[in-house]
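Single chain ahead, by itself, as C-alpha cells, in the form predicted on its own.
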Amino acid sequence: MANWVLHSLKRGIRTERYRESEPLPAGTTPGRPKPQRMDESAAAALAECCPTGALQVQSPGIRVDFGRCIHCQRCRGDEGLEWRQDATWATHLEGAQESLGGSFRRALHVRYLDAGACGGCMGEARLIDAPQYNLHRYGIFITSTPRDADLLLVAGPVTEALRRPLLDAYEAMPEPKRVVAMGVCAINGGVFGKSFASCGGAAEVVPVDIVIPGCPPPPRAIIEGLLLAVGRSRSAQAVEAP
C-alpha cells in the first residue's frame, strides 16, 4: 500500500487539463468526418460508400449527418474526408426543454441506463469518472437510483425488454429532469433500427432533450454533453453543411 502511495506522489496529478488544452491528444477520440467542398462526382462516390447514409451530396460539396455516422471510417483517407478532433458533439433537439440552471450547474446527479447497447457507449461512459477525466471537478456525480437523479443518460437502441424499465426510471426521477441520448443507437436505433426486438431510439419511449452523436462518443464528448445539459457548454450542430 505504501509503495502505491509513493508511486502516486512521484507521478503527480494525472488529471488532464480538459477545456484548457487543444488540440486533443492522439487516441482520445477517433474524431469525426468534416463537411467539405469537393467535386460532385467525388462527393457522390463518398456518399455511396457510407453504409448508414450519413454522407449526403450537397452542392458544392458533401454534408455529414452526425446522427447517423457510426465512425466506420470508410470515408477517411488520402482522397476522402478530413477528420477533425474535437469534443463538442452534443446538441439540443428542436423543441426540447432548456438546460438546467441554478444549483444544477454546481451539482448534477446522473443515472446511467443501458437500454440494450453493445457495450461501446457504456465503456466510454464509465471512463468519465476515471482519474484522467475526474468528472467530480465539474460538480457532476453518478447516482445508483433514478429517484436521486437529475439527468438520465441512455445508451443503446431501446430493446423491448428494456422499454418498461426505461419508462419506470424516467417516471421515478424528480422534476425538473432531463434525458440525454448517448450514441447513434440511442438517437435513432443506429444500425439496429426498429424491429420486433427494438423500438429504436430513446425518444420513442421518453422525451429526449440532448443527443450526443458517435459510435461510441468519447469521454470528452460525453462530459461536454452533460455540461450542455446544465448550460455550461455551447451546443454543436447535429448536421453540418459546407
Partner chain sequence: MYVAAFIALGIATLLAFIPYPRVRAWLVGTCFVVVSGFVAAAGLMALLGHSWGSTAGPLALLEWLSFGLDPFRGFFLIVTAVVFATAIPLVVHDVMTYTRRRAGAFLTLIALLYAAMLAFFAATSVVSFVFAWEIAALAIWALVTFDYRLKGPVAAGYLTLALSEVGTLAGMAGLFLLAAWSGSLQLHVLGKMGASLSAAPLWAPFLLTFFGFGVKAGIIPVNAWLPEAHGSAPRSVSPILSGATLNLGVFALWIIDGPIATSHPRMALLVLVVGAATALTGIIYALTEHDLKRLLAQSSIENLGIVVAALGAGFAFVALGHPLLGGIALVAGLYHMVNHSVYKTALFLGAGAIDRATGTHDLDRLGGLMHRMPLLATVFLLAALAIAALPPFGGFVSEWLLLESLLRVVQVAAVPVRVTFALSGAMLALTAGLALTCFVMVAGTALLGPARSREAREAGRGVRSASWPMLVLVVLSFGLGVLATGFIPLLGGLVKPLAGADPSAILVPTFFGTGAGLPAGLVGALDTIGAGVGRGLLPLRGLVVLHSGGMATPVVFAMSMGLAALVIGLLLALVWVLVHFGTRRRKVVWRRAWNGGLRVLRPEMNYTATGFAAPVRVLFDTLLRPTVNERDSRQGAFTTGVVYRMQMVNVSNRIFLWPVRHAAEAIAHRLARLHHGTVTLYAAWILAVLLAALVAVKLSL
Second form
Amino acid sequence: MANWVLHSLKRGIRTERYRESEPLPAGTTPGRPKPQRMDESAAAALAECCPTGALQVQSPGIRVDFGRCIHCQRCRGDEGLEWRQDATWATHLEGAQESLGGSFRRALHVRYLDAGACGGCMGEARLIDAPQYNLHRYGIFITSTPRDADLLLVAGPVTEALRRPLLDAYEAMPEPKRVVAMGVCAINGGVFGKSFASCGGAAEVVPVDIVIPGCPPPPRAIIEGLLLAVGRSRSAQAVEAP
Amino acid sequence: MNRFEMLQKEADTLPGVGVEHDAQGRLLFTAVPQAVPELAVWLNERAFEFATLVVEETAPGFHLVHYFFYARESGERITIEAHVGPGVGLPTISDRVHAADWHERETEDLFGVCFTGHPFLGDFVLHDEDWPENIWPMRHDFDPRASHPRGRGLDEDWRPRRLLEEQGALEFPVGPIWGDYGESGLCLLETPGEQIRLAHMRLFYKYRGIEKIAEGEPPDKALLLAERFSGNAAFAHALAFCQAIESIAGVKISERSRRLRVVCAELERMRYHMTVIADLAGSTGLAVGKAMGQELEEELLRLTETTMGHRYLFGLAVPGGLARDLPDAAITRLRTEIPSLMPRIQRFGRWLKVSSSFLDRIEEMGVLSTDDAKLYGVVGPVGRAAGREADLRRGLPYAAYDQFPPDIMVEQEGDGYARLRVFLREIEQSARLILAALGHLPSETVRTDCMAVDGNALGWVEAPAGAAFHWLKLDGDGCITRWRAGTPGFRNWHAFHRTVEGAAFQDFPIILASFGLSVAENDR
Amino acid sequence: MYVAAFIALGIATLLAFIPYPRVRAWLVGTCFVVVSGFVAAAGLMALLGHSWGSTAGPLALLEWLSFGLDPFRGFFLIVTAVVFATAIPLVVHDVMTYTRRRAGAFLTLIALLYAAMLAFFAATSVVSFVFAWEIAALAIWALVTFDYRLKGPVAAGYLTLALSEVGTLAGMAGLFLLAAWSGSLQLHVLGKMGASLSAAPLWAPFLLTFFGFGVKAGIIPVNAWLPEAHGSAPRSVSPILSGATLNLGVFALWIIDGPIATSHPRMALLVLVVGAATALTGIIYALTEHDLKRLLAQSSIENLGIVVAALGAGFAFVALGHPLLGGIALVAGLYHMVNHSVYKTALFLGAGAIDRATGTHDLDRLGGLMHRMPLLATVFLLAALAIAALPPFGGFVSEWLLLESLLRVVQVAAVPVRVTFALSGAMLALTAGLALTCFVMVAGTALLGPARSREAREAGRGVRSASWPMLVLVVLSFGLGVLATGFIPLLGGLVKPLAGADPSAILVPTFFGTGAGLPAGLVGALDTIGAGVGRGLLPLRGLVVLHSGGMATPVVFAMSMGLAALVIGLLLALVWVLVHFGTRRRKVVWRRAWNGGLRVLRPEMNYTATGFAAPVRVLFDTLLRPTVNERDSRQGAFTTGVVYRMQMVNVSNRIFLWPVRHAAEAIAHRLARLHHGTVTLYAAWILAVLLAALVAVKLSL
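Having displayed the form predicted on its own, please output the structure of the form predicted together with the partner chain.
Okay, now the whole complex, with that chain kicking things off.
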C-alpha cells in the first residue's frame, strides 16, 4: 500500500517561487523571437521565411506580430533572430473590457473550453495545475460549468461544429465575464485560418478581451494571462517594433 | 517461391482481381468494386491488417479508392485499388473487416462515395445539424476557403442514433463540452440508468479539415498542419509526413538525423505516456498521484525544450532530416537527465501498482478482449495491452529503429491495469532507446536536401498512441494534391465503445483516461 | 344521521341514471357530498361519545345481524367520508364520457361500495361483519373489472376476487372458530375471549383472521392483487380504492386481532414483523415501477405496512405490560392511516387527472407537467412531499412517533423482543428513506424536466374536479401535521379501550398551559430550550414529547410541528425577501440552461423514472431477482439493435401465490384423474367415502 501522503510530505514543496526579476527555470518557455534592428535585405529574407507573416519588415529591422507567431522556429538560428526566454505574453486588446477587479482578484473561476485545440494548448492549460505552477495559490480555480465561471479560456481555432457551443457557453456565463483566447489558433485561426471547417479564431464568435499568444503558450504565460484578466499582471505588447 | 509470390499466384485466381507489382515492389491488386469485400477478407485471413483507406478524386465524380493492408510481423504491404464512377457504390467491407468502418463512413461524408450495405452512413465527420446533404468538401470542386454552408442543416431536428430498446432507457449525453480539460466530443450512452448498455461516440466536433486545406499548398506549409493538428504527438505525425515526402523524393537521410529522430520520437512518447498516467491517476481521484505525474510530465517537457528547443517538438522534423542539429550540450543533458529521471518514474509506477484504492478501479475494468482488439484493428499501447503484438517500429522499421528495435510490451488482460503497465514499461523502453540511439552519434549534417515532385507515397510511424499512416500525393510543382492522415486516434476511438458497454457510469471517465486517446488526432 | 346517509345513497343511485351527463354529474356529486356530510356527522357524534348499539337503535333487524357505533368506528366513518367526498368530483366528472347505462352502473357500484363500507364499520356481529365485508369485496371487484373489454383489468379483477375470497374464507373460518369457543357472535365478546385463552389454540384463528382479512390491507404475502387492481382500475376509482377501502383491513385487524394480540406478545411481534416487511418490500417495488398508478399502489402497500407495523408494536407493548408505550405506537398507527388516506387520495386523484390529460400514466413518458398544469402539479408536488413524510405534513408526525416509540423498546427486558423491534425499526427507517427517493423520482419525472412524449407535450390542462379536492386534501394533510398536538389526544382516547391507557397526557403535555403532569426535571429541561415561550398565550399544546430516564436526567425527544412549520415558513419568506431585494439592483437575465454544448437537450436524453431508480434496483437485486432477456440484432460485426427485457416477479407471488397455484393445479390434476376411471372404480370411490363418513360419525358419537 503506497502511502501517498507520506511520499508527498517527504518530497516537500515543489512549487516554484516566481518573481519577475528572476529568470524563469530552464525549459519553462519556448521563448519567442525578439524584434531586431538589421539591414533591409536580411529583414526581407527573414520575413520571407516566416510562414505566417509574423515577422514584418519595418525599417530599420524586423518587427514581430506575436499574435501570428506559431513557434515554427524557422527564423531561429545563426543568421536568424535571437529568441527571448520570457513568458509575459498576454495582451489586453484595445477597446476590450477592463480587467476584472475587486473580489475577482483573489477568486477567479475559469472555464476552459476546447474549441478545436490540437492538444498542445490543452496540455499546457492542464499543467497550470501542476505542482511547479500551482494555480490555486493565485486564487484561480477551474470550474466545469460556465454558469459558475467568470472567465472563458478558449483554445483552438473554433471549428464550425463548436461555434454554437462556444457561444452558448459564453451566454451561459453570468456578468461580469471576460474571454481569454489562448494560442495563436484562438487568436486568428493560426495555421488553420478561416475555412469551411474553422471560424478562424474566437473573436469571430464571442468578444475577446485578452489574448495569450504562443503555439502553445506555456503554463507560465497562461497564468500571466489569467492574472492580467484580474488586473494583477501587466499587458505585453501585441506587436513589437525593433 | 516466397510467401509474396505464392500470394500473388493465389490472388491471380480470384475473380475480378488484377495483380501487379508497383514501383516499390509491393503488391497492388486492382479490383472491380464487387470483388473488394472478398479480397479484403481474403487478405485479412492471411494476417494482413487493414491500415488505412485513401480516396482520390480522379475526375469530377470519379474516385480511386486505395485500401492499404500490411502484415503486422513481416511488414509486407499490399494495396487494393478500385475505381468507382458517379452514382456507383462500393460494397462495404466493414461488416467483416470492421477496422474499415469509420474509414468508410468518413469517405462517404467527405467524398460522397457510397458504401452499400453499411448500416450507419452519414452524420459522421460533418454533423447533420449543421451540414447539408450533398456537399462533399473533399471533392476538388469544393473551395476549402469558402465559408461554411451555415444554417442549412437539420439544426434542432437532429435525432441521435438509438439502438437500445428497453423500458425507461435514455440516451445520456456526455459532452460535447466536457468538464475540466476534456476534449470536445459527444459521447451518447444508452442506458436504463447505472449501467451503460451501448455507447456511441460522435466525434469530429474538432474537425478542422487539414487534409482539405493542405491541398494545393507546398509541403513546408502543410508540414505545419501535420505538426499542429495533434499537438501532443506533433513530432510523430510530422515525421510520418516527412517520411512520405522523402519516399517520393527517394532521398536517403543521414545516419545522425535518423538516430536523432528516434531520440525525439521516444522523448515525445515518454511525455505522452506520462500525461496518460497522470490523467488516469486523476480520473480515479488519486490527487497526489496526479500531481506527481504532472510534475514528471512538466519535467519531461522542460527537458524537451532545453534540448530540442520546443516543449512539444514543433518545427523540428523537416523533409530530409531535422531542422537543426542538437548541440553537444543538449546531448550531454539528455544523457544525464534521462538516467536521473527514470528511477523517479519507476518509483512512481511502483507506488501506483501497490495503491489498492487505485487498482480496484482499473483492474478488470474497461476490458478490451483480444478478439475485439483484432476485429477493430486496435493499435498502439491499447492494442498491445489486449494481446496484440503490433508495433510498426518492429514490423515496418523506419528512422533508425532497424538498429534499435524496441521490445514489444504485450499484456493479455486488456483491462485498465494492463494498459497502465504497458504505458509504464514503454516509458522505460523509450528511455533505453534514447540512450542507445545517443550512444554512437556520427557527426554529420542532419538535413539533406529533399525536393519531391510528382508522386505518391505512404509514410508511417508508431506514434505514441499507435500506428499512424500518412499518404501523400504531390503534383508536378511539388504541391499537395491529396493528403490522408490515418491516425491511431481514429483507429482506437472506434473500438472505445466496446469497453464501456456493460460498465457502470462511474467507470466511464476512468476507462476513457486509461485509453489515453486524443480527440484532436481523430478529428484532424 | 347514519341512516340518513343510506337513504341519501339510495337517492344518489337513482339520480345516477339521469340521462343528461352534466346534470347527472352535479346532482350525483352533490348527493354524494351530502352523504359524506351525514356520515361525517354521524362519525363525529360517535367520536364525541354518542355511541349506540343495534339493541337500542332502529337497525336492530335481527339479533345476529347487529350494528352499532362507538368513537372508534366513528373515527373510521369520518376518514371514509373525507375520502369519498374529495374523490367523488373526479368520478362524476369522468363518467360524463361514459354511456348512460355504464355511467349509472358505475355510480351505483360506487354507492354500493360506500354503503358496504359504512355498514362494515358499524358491524358489531360476526355475521354483519362478514356480510358487509363480502359486499364491499364484490363491489371492489366489479369496479376493478369495469372496463371488462380490456384484458388487464379483467385479469386483475379475477386475481383480486380470488385472493379476496380466499382471504374471506380464511377469515371466516377463524371467526367461526372463535365464535364457537366463545359461544357468541358479537365481536366484542370474541375479542374479550382472546385474553382469557392460552396462546396455543388461538394461533389458528389468529393466523387465519390476520392473513385472511389482511388481504384487504395488502400485507405480505397476500398483496399480489393490490398493484394489479389499483393499477388497472378506472382512474377515478383508484383514489377511493386506495384511500378508503384499504382501511377495511386495518379495522378488521384492530377489532378482531387487536384484543388477541394485546394478550399474546408473540402474535403481536408477528404483526410487527409482517408490517415492517410489507412496508419495505412495498417501497422497493414502488421504486421499480414506472407506471404511476402501480407505483402509487405499491406505495399504499408500504404505508399500510407501516400502519400494521405500528399496530403490531402497540399490541406488543401492551402485551408486555407497557400500556402507555403501546398507546403511543397505536396512536402512531391510526395517525398514519389517516395521513395515508389523505395524501394517497390526493396523489391518486392527481394520477387520474394526469391520465385524463395525457392518456398515459407511464412515468417514462411523462414530464414537464408543471408547465402544462401548474395548479394540479403544485398540489401533486405538495402531496408528494407529504407522502415522503417531510415536515410540516402529517406523515412526518406519524412516522416520527412510530420510530421513536420503537426505540422505547429499551424499556422491555426480553432480548428477542428487543431484537425484533430493532430489526423492524431498521426496516421502517430504510423504508422512510426509500420513500423519499421514490417520490423525488415521481415528482421529478412526471412534473419537471421536458416532456418525454408527444402525449405529455400536448397534455391538456389539469381538471378542476381533481385539483381542487387535491388542494383540500393537501391543506388537510398540512393541518394534520401542524395541529398534531390537537389531534393526538383525540386518537389517544380511541386507543385507550385497547391499550388500557391514554398516552396523550405524556405525549402532548399541556405545555403552554400549566405544565402539570410532567416531571419537574423535564419541564426544566424543555424550558431551557425555549419550550415555554408563549405559555398562557397559545391555545394549543405546543410539543410532542417522548421522554425517558429519571426525573433528574430526563432524555427527551421532542418536536413541535407548529414551530417547525413556523420556522419553515419564516425561512421560505426570508429566502423570498433575500431574492427579491438582493436581486432588485441587478438585472435578471434569462438564458437557456447550459446543457454541455448540445444543440438541444432532447427528451430522450433526460433521466427517466427507470433510470433514476436503477441504483435501488441494483442494490436490491437479490430480492427482486429479475430475469433478463437480451436480444442483439447484428449485421456482420455491426450491432444494429439491442432489445433488453427485464422481468420481475413480485416476491409475494414467488413465496405465496405461485406455490399455492402450483399446489392447487397439482391437486386438480390428481383429482382429474378420477374422472378417467371405469364405472367400477367410481363405485369403489363412493363406497370408500361412505365408509369413511360412517366411521367418522361413529367415532364422534
